[in-house]
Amino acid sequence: MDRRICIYSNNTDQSRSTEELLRKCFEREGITAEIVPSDKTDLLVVIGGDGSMLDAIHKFDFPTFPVIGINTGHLGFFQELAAHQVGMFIERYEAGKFNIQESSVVEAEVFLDGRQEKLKGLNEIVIRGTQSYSTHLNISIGDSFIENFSGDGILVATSSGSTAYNYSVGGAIVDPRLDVLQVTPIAPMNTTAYRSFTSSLILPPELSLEIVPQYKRDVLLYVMNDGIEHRYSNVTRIKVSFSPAKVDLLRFDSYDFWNKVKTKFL
């Protein structure tokens, strides 16, 4: 069987040496190592940190084949393996001793004057005003109006992204086996003049979030998908929901999400 594995690596010395070792192991096992994925690619191996994982997923447009990470970065929350575990990875992969963790993707549909754009994120979608001003947004969930939000912005995270920016702004850590969206306010105002929710909201898969700028100046918004910034000057509304796309992360039997939370955060 001709197995084809694409390798994506960042440019650090440790990543380059890990990639060289991996390519030699693949050659010895008769595995074709690709630089760019093809329609026959079986697996994407990302060497680096969490940023490299997100870079690869976006560069290859949320691939339909499984993805595994080898950590040569800092936190490495997405990564399954350490750099010294290359040999173990190939042995277990060839023996079929792995599982697939299906990760949901969040999508923002940005409606502008006369056109619309779609943005996808594995971790999150962030909607903010300019850095100089707070933004005021009318927020609805499903068909129900919820509130006039005032603050720096809002973040909508997947379960996979709950440990990223969402966690930094006070959101909850969510087990990736739960298929939910988490809406977390960023620096919300809660005064006699402005009343905003100050804690996260958890939404089931069938519900979407709709955001409409409240005032004329609020049509200037920044929308970020996994940290990729997009500036819009004429936003009429934004709909945030689950995308049909999925990302399949390859996990071995030893993977334990909550043990990783403990070792990475506590």
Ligand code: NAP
The other form holds:
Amino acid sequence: MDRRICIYSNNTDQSRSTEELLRKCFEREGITAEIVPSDKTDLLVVIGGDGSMLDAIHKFDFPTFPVIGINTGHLGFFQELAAHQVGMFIERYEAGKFNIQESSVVEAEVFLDGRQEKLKGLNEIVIRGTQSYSTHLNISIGDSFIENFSGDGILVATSSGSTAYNYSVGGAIVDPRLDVLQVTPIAPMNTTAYRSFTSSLILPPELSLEIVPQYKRDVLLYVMNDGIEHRYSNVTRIKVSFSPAKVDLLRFDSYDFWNKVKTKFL
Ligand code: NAP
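Other form of same protein, the form predicted together with this ligand, not the form predicted on its own:
The complete assembly is shown below, putting the previous chain first.
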């Protein structure tokens, strides 16, 4: 069967040599290597680290075909394979010995004066002030008003993003088989002056979060999707929810999420 595999690679020496090796294997197996995906693409291979995985997912606008990562980055949490496993990858892929891990995507609808913008994140959406001032956000979950948050900002992580920024700011690591959104406060103030939750809140997929900024010093906000910064002024509200988009990560039988957590974090 004619297979078409798109390769996205960062520009390090190790990534370039891994790409060369991969192209040779593809040639031997009669697989067509693409630089940009087409409507016939079967798979996207990302060579690099998690940063490259996020770059590729955004560059190709959350592709509907599966994605696999070969790690030549620093951490490589999304990445399924090490660079020396290229031969094994082709063999198992051609034999159909793989599974698909469906990863949820979070989206923010940002309402501005007279227009709105949608941002998607595989890891997370972050809402925070643009300067060192505290940020004040009225937060509702579903139809219920929950709190007036005060602090640096809030982060809404997917399960697969729970091991990234979310974890650094005290959020929980969530097994990616659980479809939840985790709302984690960033430096919340919890005093007699301001009352904010200090731990993460976990939401089911059908609930969304409504955020109405309260401006005290300036009218600027950053909304970040997977570290990509968008600066807005006079945002009226932001709705954060699950996106209909999904990212299908290709995994082999040896993949074990908790073993990965142990080897990468402990
Ligand atoms: P980046 O330098 O590309 O990434 C920062 C680190 O996060 C890298 O070591 C990266 O791994 C790792 N990473 C990314 N996604 C991960 C995941 N799902 N699980 C575990 N580790 C993950 O930073 P960036 O370009 O600013 O933003 C990309 C992502 O980095 C964001 O989505 C955010 O989650 C994370 N980030 C973390 C912090 C923090 O922890 N304080 C601050 C800003 C951003 P590789 O080395 O393999 O690329």
